[in-house]
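Quick heads-up: it's one chain on its own, the form predicted alone, in structure tokens.
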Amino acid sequence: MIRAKNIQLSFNGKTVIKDLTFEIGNGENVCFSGASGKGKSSLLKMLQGYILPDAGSISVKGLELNEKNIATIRSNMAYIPQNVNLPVNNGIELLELITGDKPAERVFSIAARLGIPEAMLEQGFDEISGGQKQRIVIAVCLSLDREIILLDEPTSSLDDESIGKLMDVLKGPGERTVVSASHNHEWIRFADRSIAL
């Protein structure tokens, strides 16, 4: 599904990732772990082609990550960032921005499983907590039903109960591949395996 070989990344002359090789299988749940500044978020951006490695290669579903294939690769992914600053006012507008469609029952179902009532998707993001906003963004992204889900510090604004609900949602049936970046020990244990950076 996802293969990286001998990738390296530097910022301002400082090496962040050095000679990293890994493989993530279809349907696997893998967490990149490590302290802040170890390149976890940058690695997720590399998998989408927003940051290019200084050396090495990345392939997704047999396609080399390059300019020719990037649109196809991204169409298989849903990315949930750590810091959610969006050009929309609520969850309904977010879904319409991403899909161009009115909300489907799927997003309401996932939101409910994450502890978010349907009415909250229409509330302004400035009227709800950071954790509620994060769960709405997660629900919208999961409703896209992409094969690969990328989550950057998914527990950063969530309490223990909300983390448990998110884990239950991601444990559901299907061939979804989950790739996350976190230093939360509970989340790392939830993954099938972790890759330390």
The other form holds:
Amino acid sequence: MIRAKNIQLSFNGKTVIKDLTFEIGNGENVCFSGASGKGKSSLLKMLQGYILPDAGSISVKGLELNEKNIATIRSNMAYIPQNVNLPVNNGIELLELITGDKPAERVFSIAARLGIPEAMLEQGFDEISGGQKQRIVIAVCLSLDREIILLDEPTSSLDDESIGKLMDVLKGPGERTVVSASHNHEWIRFADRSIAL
Amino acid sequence: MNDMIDIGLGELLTGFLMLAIPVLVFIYFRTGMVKDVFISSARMIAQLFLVALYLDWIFDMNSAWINSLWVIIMVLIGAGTMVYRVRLSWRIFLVPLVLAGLLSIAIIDGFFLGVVIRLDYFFDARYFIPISGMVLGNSINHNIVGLTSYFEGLSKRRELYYFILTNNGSRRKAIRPYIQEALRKGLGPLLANMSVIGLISLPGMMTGQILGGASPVTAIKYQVMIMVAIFAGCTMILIMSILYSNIFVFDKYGNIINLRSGKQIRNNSR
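Any chance you could show the form predicted in complex with its partner chain after that form predicted alone?
Zooming out: every chain and molecule, the one shown earlier first.
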């Protein structure tokens, strides 16, 4: 599903990722682990084409990540950022910004499994906690039903119970490839495989 | 209708006595703005008399080339003012904003002068220059507000842009919230102004025509049409400025480049 070969990345002359090669199979759950500044989030941005490697190549679903293929590659992805302080009023507005449609039943059912009642999706983001906001953003992104789910520090605002619920949802029916970046040990253990940076 | 009463030099000087009111207020409250009142007034007088001189010449010549050149100069000055005020890169954004201004004014003038008024001589300086000037002049402020909102939004709230871009895949969708906000902020005041025109404000053009001896009904019809032209023109200039600028705002991966310097941000740490 995702292949990276001899990736190299540096910021301001400092090498962050050196000669990294990996392959993530269809339906696999892989976590990039490592301390802050090791390039975990940058790697997720690279998979979305927002950061280009200094050297090496990346391909997703057999398509090389380049200007020509980037739109097709992104159309297979859902990305859940670490920073969920998005400038929108509520979860429904966020979903409508992405899809342009009224919310489908799917988002309510995923939200419910994450412990978010339907009404909270319409509640102002400034009235709810960081953890609730993160679960709403996760529910919105998962409702897009994409083959590849990218999660950047998905546990950053979640308590143990919510982390467990998120794991259950990700393990649920339907084959999807989960790629995350985290330094949370429980989350790393949940992955089929972790790649240390 | 009576001819318009001319204002003699004596009356003109008497009129300036009205400035005593703000000057006294500024002195009393020690605002430090008295000097500015005199400088601004002197500039206004000098600029308007200069305009009167060259407009006199332009109106006498009434040449399609000279009139068009004059409108092009107005577009250039307007675009330059916008680039400067929004603090964008001259090298990158001057051309898109000039193009937006030229194309919008060509469409508005073409429709207003060619279809609505149906001028025999399209480039007649009496119509071509003031109508273009009113549309362009009004568009500057609204465009500055709209473009500032758009570029500041993309710069300060870029995380939402990237979030939508990945999750939807379409750049058109990802920039939509920023365009919506730019249109609301840029054109909202103009809509509000239209809705109270005649109640709170008496527009300058209409007042000028009535003072100049035109029938109030004719003056009002012109005013309605010019407001519609201004609103359509401002909308077109703003949206075209954004769309043309977008060619240079994003790289081929959809990354936002540096809006101030125009440099590409590689390894974007958003």
